[in-house]
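First, one chain by itself: the form predicted alone, in structure tokens.
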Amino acid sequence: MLRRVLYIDLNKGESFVEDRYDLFEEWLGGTGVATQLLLEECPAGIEPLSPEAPIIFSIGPLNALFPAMTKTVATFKSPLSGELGESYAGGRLAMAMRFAGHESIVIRGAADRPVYISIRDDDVQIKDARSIWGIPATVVGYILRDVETGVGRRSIIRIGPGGEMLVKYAGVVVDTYRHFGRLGLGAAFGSKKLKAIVISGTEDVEVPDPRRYREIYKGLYKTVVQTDAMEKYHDIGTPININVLNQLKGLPTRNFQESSFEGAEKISGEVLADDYLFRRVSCAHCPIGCIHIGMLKTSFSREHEYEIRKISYDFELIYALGSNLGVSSPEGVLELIEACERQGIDAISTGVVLAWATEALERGIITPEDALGVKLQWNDVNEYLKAIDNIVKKQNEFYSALAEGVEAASEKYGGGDFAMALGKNEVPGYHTGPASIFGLTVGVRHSHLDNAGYSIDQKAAKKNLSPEEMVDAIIKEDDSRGVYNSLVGCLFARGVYSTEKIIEALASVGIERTEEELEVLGRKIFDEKYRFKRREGFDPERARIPHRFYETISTMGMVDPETIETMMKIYRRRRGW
């Protein structure tokens, strides 16, 4: 069986196809391999941005064969944190990849020029993209679907305005409602001059025993859509959470001055579901249909009197622009949703900054003249969505320092102590107690994703656990969602892909694997991106925690600085560090 991966060198606009069986045989795929190429690929100490640091995509053994398997791992050096990048997105892309024939896709270099990168099966061209450089992210798509062939088996990811000035939190937008979000991807492809990349093919997928790979297929089938076990991401999706964490005491409010949102239920996911939503959609090859699209209907001009918007919204989104920026209208929410949509830029890493520059604006950190007069206060989405185009024009110094992330912007001004990053990652909506903490600072790529703490915390709210207790879940989660994430699954999913679950499937495609292979291999693959992260200067044990996480409440009450140095003891003599 090959194990295509895909170099494409946009210094030399020339692209070539190698097999990595030996690479995908003893990595599976997706993270696991994608590691792997970066550790390849990716120059020690090389600065983020520049033409040397390469981008990694990688698909998975089961991805566009199985329900939920929908998911494409990116890989780079993070602009926004010096370190890893990594960032997984759904839609169409890895049904995409699958189609086309490359299991992993590494672009090095970089254009002298605008270009975008169209691939149909070996057919490699580098394309001209002057004409579409500062449109808009959300229109891109549109533009490129009539020039480009593929329908029904195409992708096209595309960057906003925010990838091209190079804001370290841009993203990179996936077939309309989905994203590589997180740790600065967006920006990377904006140094490589690189506004999109257009991935369709025509190959089938064969596997080595339909008849065994049929009944486990439908084995899963069946759990996924007529069980209970993803039915509320179909019902009401992620923003379910608002109210839940709200109640308890677990959602950040107001850059994380208090942990419950009076407004919580105005724009909770049941009014969202009542009133705004649209419509359902699906990544390719789900049948859950978790992506909810809300309408905003807004008043346009005296000729046109109301435009239509439609606009994919989550608990994170919600979070982040919501209720830590106390705004407590639902069209509020979803305009500057949007506004981060069309500039192409991360909506939790942009509520996370502005909640930052708000509370800074407030204690006379900043000024108003920094603000070019800016009003920034809470709850007001019309200064908020000028903050935003000024963020990624970079206006002023201060705006410029705000496109830097929270941390860097805190380093200039002042405010660490109430700048809530964690690896330098804007940090997700969860104050929940200590897991949540620690896990974001451990993991390898400070995300909620990466271990789950926010509910390691909420299981210790209901069963006291100890900190020894809480680490060793951190690390199983860690662990086993390095090969879950190999796969590449969608982690709304992970409950239905059990480990007798991923053996019998990975069989059915011919891909052998016991239990204790899979529980060491999830082991080699967090100490490989350790040992990437640690080769570019991250020391978990020397982080900043931001000193607001023990100022509030969480769910699991207040949260002692003790707990979490505790807890990096024995997390260091579990790991062996």
Second form
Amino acid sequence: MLRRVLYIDLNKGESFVEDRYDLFEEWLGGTGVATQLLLEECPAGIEPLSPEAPIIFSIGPLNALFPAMTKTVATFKSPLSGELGESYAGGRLAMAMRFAGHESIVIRGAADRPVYISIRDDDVQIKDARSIWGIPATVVGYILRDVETGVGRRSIIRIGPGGEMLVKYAGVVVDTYRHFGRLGLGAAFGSKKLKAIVISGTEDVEVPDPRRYREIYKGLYKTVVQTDAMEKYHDIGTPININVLNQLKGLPTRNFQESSFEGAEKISGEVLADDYLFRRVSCAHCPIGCIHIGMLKTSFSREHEYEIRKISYDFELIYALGSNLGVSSPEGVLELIEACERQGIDAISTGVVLAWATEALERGIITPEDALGVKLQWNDVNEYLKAIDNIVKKQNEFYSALAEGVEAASEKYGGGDFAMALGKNEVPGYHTGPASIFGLTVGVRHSHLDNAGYSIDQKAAKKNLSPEEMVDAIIKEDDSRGVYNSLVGCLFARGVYSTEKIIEALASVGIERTEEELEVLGRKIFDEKYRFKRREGFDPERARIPHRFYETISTMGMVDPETIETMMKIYRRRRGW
Amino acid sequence: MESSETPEGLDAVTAPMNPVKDVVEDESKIAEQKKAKRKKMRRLKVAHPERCIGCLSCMFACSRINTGRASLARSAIKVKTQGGLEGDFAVVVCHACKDPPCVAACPTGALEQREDGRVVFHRDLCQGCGACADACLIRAISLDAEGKAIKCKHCGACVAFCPHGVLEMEEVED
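May I ask for the structure of the form predicted together with its partner chain now, the form predicted alone having been displayed?
Okay, now the whole complex, with that chain kicking things off.
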């Protein structure tokens, strides 16, 4: 197995590889390893966008070897939250890292002018990127494809103007359709003057017992393609949840003022699939093909001339730039998604920021002058497009504040009660009840993917779970996902990779682990992440919970602040805090 | 029934060269079928290239089943991108030519055409000159890390692992 960490120093323009066998032996790979590397590399209290703050990528022992083991984890100090930055992306990056022979990559320092990094196996070059600075994330792909080698087996990850301008929720676009979206990795790239990384390799992976490997593989492949465990991801895709949550009163609408949207049906996954979907693609080595690409056809003359834009869409994007902005046309949603893609900024954060700004203008907290005349109002796509442009350009004080995230903007202007962030991260599209709110608050990256509180709420709505049971479910997810994210698997396939299957798959590639060992590891990884979070000043018990959560009916009915407090007490006890 | 849950061709993984699945009753039938099997050559066909989602499962199946490794470089089937993931995928497979230029180009007899039309590869005879790869206009042959040719055997392993019915096995008529 590979055990190599590639260190790249942008200050010195140098790189070297170190064998870190013990690190991988103890922490397995992926997020386990990336968290340790972050603790090693990131000086305490450092300014997130300073050269001393590192960027770390890591894959795990099953990447490129098994179906749906497609993710790469990035860790960094988040410029948005000021604490743990952790983000995941699919595409072809995990495979490219594996075949280039680097399980982890650490980027130190900052360049003094725009650069991109080209990695071909052990050959690492830091190249001039001055001519592509300022170019949209989408276009950078076309350019680098032509000048770099490795077609068909490489990965190209890049930032757009949002990252260059240090928008605190800028992301990194991976292979056109996937992203390190959350918590501002794009700004971290921008601060290092790092425009892109192109990586490819020619190595292959030998396994100790090919027969056993083939057998385990075949079983897992069959489960992935045949059972209904993953059905929802390849048919309608994640946007199936628009209609589902809307019916459950869990779909945040107009900045969480409502939890169902009268326009939901129009922007539903079903409508997008029937009328706009023209293609589905896959991450490398995943047979599902969950990447849904919609075709936006816009006429630009009377003579039947059209602009065709190909835009990948998912549930969270439709929530953030659709229902949460009151946008009820699929074209409008797709257009807003495309604007985020071009600028390379996180769609969820952008939607939440714009929703707050809309309400702030409505309530007179900000003035039309602050907004530079942009009429921020629900469902006004063209005005929102202008606002996105102004945010990235940091056009004035107000838009600069919006570029800092909703928490920072509301600290400056007020309106914190409806600034929808938890742990300073703009919230995802669920107003399902207390488990979602609480799960996002304590989760390691304040993401719905930490512990799936939204799913626990939906179970609780049917079964009447007690706060204890909800907390236990959250802790179980928190910890087990630490292990799964160390592999690094796609969470859509988490139902396929039971602990038993994980143990079998690991064994087939020569890594022996018991159920108990994995359980302990999951807990340890969680604790290590919290070590970093607390070191950088995060205190879950003092985390701000926007009052809006308690004003709008959720799937579980009205949420009571005391329920959240009770859950915190139980959680603290269970965690031994 | 179990078989209804099996994706088309998955049985080919366990018995790649055996298209006969049913239990046969008498020996004459077996002999007959053996004869038929000898006569009929099966060939890999890209039946629906436009259905490809670029997951590369076929390439990983080829290298895994034929070499025991996880590798793109050792796969005989090649899924190419044309303009990244935004473009269409091109699926390149050996065409099983009747008069194969790769065999004609091979100076050592490492590539040999059998009576039934099948081309077999003798790895030990391959010197890694790459003449076969150059002779193949569709670029279905490449060289592996050891410099030996990677030539599709038309075993059907990739077909079994294509989730979208892009690939099929077809019988080649005489």
